[in-house]
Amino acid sequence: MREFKDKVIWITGASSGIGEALAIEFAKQEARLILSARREDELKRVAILTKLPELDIMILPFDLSDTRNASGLAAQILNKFGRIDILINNGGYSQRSEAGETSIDIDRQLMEVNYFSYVALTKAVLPYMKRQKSGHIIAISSIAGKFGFYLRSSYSAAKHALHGFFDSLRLETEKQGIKTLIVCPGKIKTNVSLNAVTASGAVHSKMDESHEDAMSAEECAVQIISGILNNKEEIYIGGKEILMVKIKRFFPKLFGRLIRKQSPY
């Protein structure tokens, strides 16, 4: 396949995980990248891992924390490559602590992330986009994007709330010739479960039971790569995980009952 040779890609969360492995199945397709991620020594690998030349690969990281200068990052891409076709916003971090439990400071820098960063990046690619008359937009959201569980409170209601902007956002672009896909991954085998935070702030630095024999990253972005190809608004990939968002909207009561009795890691 070679549907995005030579579409520029702009990848958030490229360091590791989904993320990662979606760059290096788009550069097998010889798109040019823009990866992004706080770690640059991280960013730096998987280009390398890419093997793009680096005409068609370029490293940009920045702190999802703080998208302020959000409409620079994307002016220092149409720097290097004149365009943006596809922005897949996929940063981001969860939660491993009870509502009761976390500050509202914690609650706010989940949102901030996994939320408004998305956003912010989006309304920076937006007025390129229109220009081209073409663009892509996707946003990375969760099966707790369909519905709560425990010890993710606010992490599910970030990514309930990319379902509310993306949607609308969907309808406002989509006669621009802009598409606009969400993505729910149920259980993914990648670092979210070490690198959620607890109720204190502190990295949770365990991996979920649920989470050991998950589907892998690599599986993830073909199937994230095929929604893209099919032009599909909304997408849930995983395990029987995903059968729960069915069934909490034909069966709710079986949901109800069904929920309750799942572990929380």
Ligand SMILES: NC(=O)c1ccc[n+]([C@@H]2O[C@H](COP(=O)([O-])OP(=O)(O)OC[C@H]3O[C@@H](n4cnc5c(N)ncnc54)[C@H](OP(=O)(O)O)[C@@H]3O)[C@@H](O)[C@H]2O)c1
Given for the second form:
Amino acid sequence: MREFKDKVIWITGASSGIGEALAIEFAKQEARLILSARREDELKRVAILTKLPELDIMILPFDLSDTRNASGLAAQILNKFGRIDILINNGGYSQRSEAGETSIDIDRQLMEVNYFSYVALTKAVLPYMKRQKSGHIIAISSIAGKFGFYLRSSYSAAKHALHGFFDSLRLETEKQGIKTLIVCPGKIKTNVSLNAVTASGAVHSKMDESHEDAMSAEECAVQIISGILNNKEEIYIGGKEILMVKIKRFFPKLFGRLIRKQSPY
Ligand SMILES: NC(=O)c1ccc[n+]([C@@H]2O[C@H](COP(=O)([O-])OP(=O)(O)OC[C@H]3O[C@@H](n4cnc5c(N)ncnc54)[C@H](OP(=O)(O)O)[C@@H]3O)[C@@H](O)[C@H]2O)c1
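Moving from the form predicted on its own to the form predicted together with this ligand:
What follows is the whole complex; the chain from before opens it.
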């Protein structure tokens, strides 16, 4: 099966975790990839792992906290590949700090990277996708985009905001051939908890216990790709923690009791 052969796919957060696993899965299908994140050396490492020829891969490092040049980045992709078929907004970082102890600057930065960068990159690729009359935009949210949780206030808020934006975008652009998928992972074994920001602004540097036996990034990538192929609008990926989304919807009182008993880590 080579459904993504020659498709031009831009992945943010491609230097690690879910983004890296997506790059490797898409490469197996001979897609053409643009890999973005801040660490160029790590992007180069992932590029080698994909085994794609130079012609089919581009490393485009930048910081998601400054997307003023988003259209310039999209133009660079167009220059090399002539089109953009799929944008996977995946780059981001989590939080391990109480709302009351977290400065507004840290809150704003969480929103900038986890929400506004997704909006900016999406706006940058939309004109090309509209011209092509096709395109697929993916936003990696979280189950924290469906309910709030201890130590995640602004991270959860940014993920919730993605749903408002991308659900609206889907309605506005589907008639122009553009599809939108929101992905809500639960617990996936990556460096996400290590890289989470604390109240001091430093990284948490600890793997959450609950992430140790969690689903692999590779399995998560396979399920995201299946969601794209099956034109899903919203998917949940992970272990039993994703049941909480349904419990909140159908049994809100039970949800209230269960969520209070969960460990933040
Ligand atoms: N793992 C989970 O359990 C889980 C659950 C729900 C949702 N998610 C979401 O999944 C996505 C991927 O996370 P992951 O689990 O794969 O974690 P990860 O291994 O920490 O990867 C995060 C990626 O985002 C990039 N990134 C972070 N800050 C950035 C910035 N300012 N500018 C550019 N790139 C930046 C990192 O690259 P650089 O450091 O090189 O910039 C890295 O490639 C995130 O949106 C996360 O919220 C993860």
